[in-house]
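As structure tokens, one chain now follows by itself in the form predicted alone.
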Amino acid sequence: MSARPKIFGHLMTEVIRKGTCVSCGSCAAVCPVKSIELDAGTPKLVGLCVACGMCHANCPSVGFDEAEMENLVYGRVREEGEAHLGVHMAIYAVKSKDEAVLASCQDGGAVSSLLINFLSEGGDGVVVTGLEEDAVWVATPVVASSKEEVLASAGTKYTSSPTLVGVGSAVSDYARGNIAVVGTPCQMRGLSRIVTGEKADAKIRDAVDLKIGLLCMETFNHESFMEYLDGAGVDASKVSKFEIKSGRFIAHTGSDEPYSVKLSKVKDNVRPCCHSCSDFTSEFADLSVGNVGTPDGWSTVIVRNERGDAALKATEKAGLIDVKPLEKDDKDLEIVTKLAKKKRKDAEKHLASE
């Protein structure tokens, strides 16, 4: 006799009340009767639970087995040389050749360029993180289908967005059948479960063609983050770009001197769930992209599988990007490995203290 599935009540007890929910939206995306919605980042049951177990089975914060997922996604587990960065084929420095992309992007424009080429090759939608209208720096998932829409959502938001709600919407509401998804490590873990796990969602699985993960140390709680900026005399409504560089948090407001403080000054705004996350490099994406490990104005791109390799090569062939191979012993890459090791060590220490 098979065991009864764990349902939303178990998710509430094991994840939400424990403060380990990452607000990715996977539970809402896979609920077959649309009975789960996110309220200020927290999943709520708003209708009848049919006890299917989809929400619990696809949550990245409960019972996630890295080795099992590596076998499902890549057909093998990481080798000794991949201990800190995860399964991968190669690493590159990438920079867009498009001035419009460079003017809008966070760093080298690799993600925007990959998405623009994906759409030009027949993709009918990309799920990215934009900002809510009539709100101040409130991140929200966006289903983009043009270069202009991609560039409108370019740039790092540093607060969480329920990206997988956007994935579910792209498939169910927008009827997109060939999509790319950009997300943080926790979101890539949730998406990987949705498309390859024991209780995979067939419609989403068939629609997702490309997964682009972001290098991510942590994200901030929106409410406390806005309160912090206000207390520091920064008008968030005037901020055009946030960035973290050389151990400093920087907010660009259009003035000659941007607001800049040591990163430690904003650490109190980190979401509690981030403390138990051990994944810095989005280990379960096709491509992982970040701004550390390469010179200013370039993006570090980790190619993890054949799909990611094909996407990068196609974007280069289309003349949209410059690509330079990076060797594993490249000194610039040491910071990527260092941060990946630190995040895993910090997560293990945090979990051991609970």
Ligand SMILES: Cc1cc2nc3c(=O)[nH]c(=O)nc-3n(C[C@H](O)[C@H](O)[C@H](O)COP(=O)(O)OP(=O)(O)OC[C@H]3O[C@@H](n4cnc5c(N)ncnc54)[C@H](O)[C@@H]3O)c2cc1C
Given for the second form:
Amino acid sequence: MSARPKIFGHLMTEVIRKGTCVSCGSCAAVCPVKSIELDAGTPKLVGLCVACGMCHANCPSVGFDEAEMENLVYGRVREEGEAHLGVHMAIYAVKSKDEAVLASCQDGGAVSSLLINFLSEGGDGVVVTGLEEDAVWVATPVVASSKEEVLASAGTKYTSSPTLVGVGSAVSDYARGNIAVVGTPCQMRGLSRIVTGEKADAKIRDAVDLKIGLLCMETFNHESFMEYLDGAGVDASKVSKFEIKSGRFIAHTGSDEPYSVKLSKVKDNVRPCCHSCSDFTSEFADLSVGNVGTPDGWSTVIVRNERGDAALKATEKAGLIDVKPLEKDDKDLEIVTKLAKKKRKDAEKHLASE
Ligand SMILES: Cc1cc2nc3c(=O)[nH]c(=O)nc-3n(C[C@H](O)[C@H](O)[C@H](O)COP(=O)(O)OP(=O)(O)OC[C@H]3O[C@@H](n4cnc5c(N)ncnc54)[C@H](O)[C@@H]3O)c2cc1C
Ligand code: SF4
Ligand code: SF4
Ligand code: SF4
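Same protein, the form predicted together with this ligand this time rather than the form predicted alone?
Full assembly next; the chain just shown is listed first.
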């Protein structure tokens, strides 16, 4: 007799109450009876549970076996030289050639350019992270289908958004059958489970064509982040862009001098789940994009598989981006490896101290 599947109650005890829920929304996206909703980032059972086990099987925070997932996603495990950055083919410095993209994006606009090209090649939706209209800097999933919509959601939100709820919605509510998804490493892990795992969701698997992961060291708890800004005299409603650069946290507030403080000063706002997260470079995606490793105004793009390579080359061929290959031993890339090592070590230390 096969063992009974683990269900939402197990997620409650093994993940949510332990503080390791990353609020990715994977559980809600795959629940066949739509009985899970996220309330301020916390999954809640809001209806009947038919004990199918989909939510537990697709949660990135339970028993995630990296080698098993590497085999499923890439058909091989990482080699010795890939210990810190995960499976990859090549690394590039990328910059958009489009003034409209450069005016809206966070760094070099690689992500938005890839998405714009994906839509122009027949993709019928991209799941990105925008801001709620009647709230201050509350990140929310958005299903975009035009260049304008992609650019309206460009730029980094340093709080979390349940991206995979957006993926579920793109497929079920908007009937999109060919989508790209942008997300943090934890979200890419959830998505990889949904599309390749033991209990994959067939509809989502068939719809997801491109996975773009972001580099991510941490995200902030929205409430305490807003309180922090308030205490520091920063009117968050006037902030046009947040960024983390050279160890400093910066809030741009229009014409005034930007608010800038040592990153360590805002670390108290980091979500508890991020302390046990070991993935800096979105190790389970077609492409991973960040800012460290390349000069200001450029994006660092790690191409992990053929799908990622094809997406980058097509975007370059369409004339949307400048692309410069980076050697694996490029001096500037050392910081990416250093941060990836640090994140893994810090997570191990944190888990050992529990
Ligand atoms: C929470 C967070 C932490 C990060 N930390 C680092 C870091 O430590 N080091 C580093 O090198 N890079 C980090 N990045 C990546 C960096 O900020 C840029 O997203 C990346 O360089 C791409 O720049 P771009 O100009 O190509 O992106 P753009 O063209 O501006 O596109 C950015 C895309 O990211 C999406 N997005 C924004 N916020 C979120 C979010 N919270 N969750 C999911 N998707 C989102 C947007 O909707 C958009 O589609 C982080 C990103 C996030 C979201
Ligand atoms: S029905 Fe399935 S996915 Fe939904 S809560 Fe129950 S076990 Fe989880
Ligand atoms: S699937 Fe994501 S949102 Fe759901 S419990 Fe796991 S980590 Fe939290
Ligand atoms: S640090 Fe890890 S858990 Fe936190 S948002 Fe980034 S990828 Fe997710």
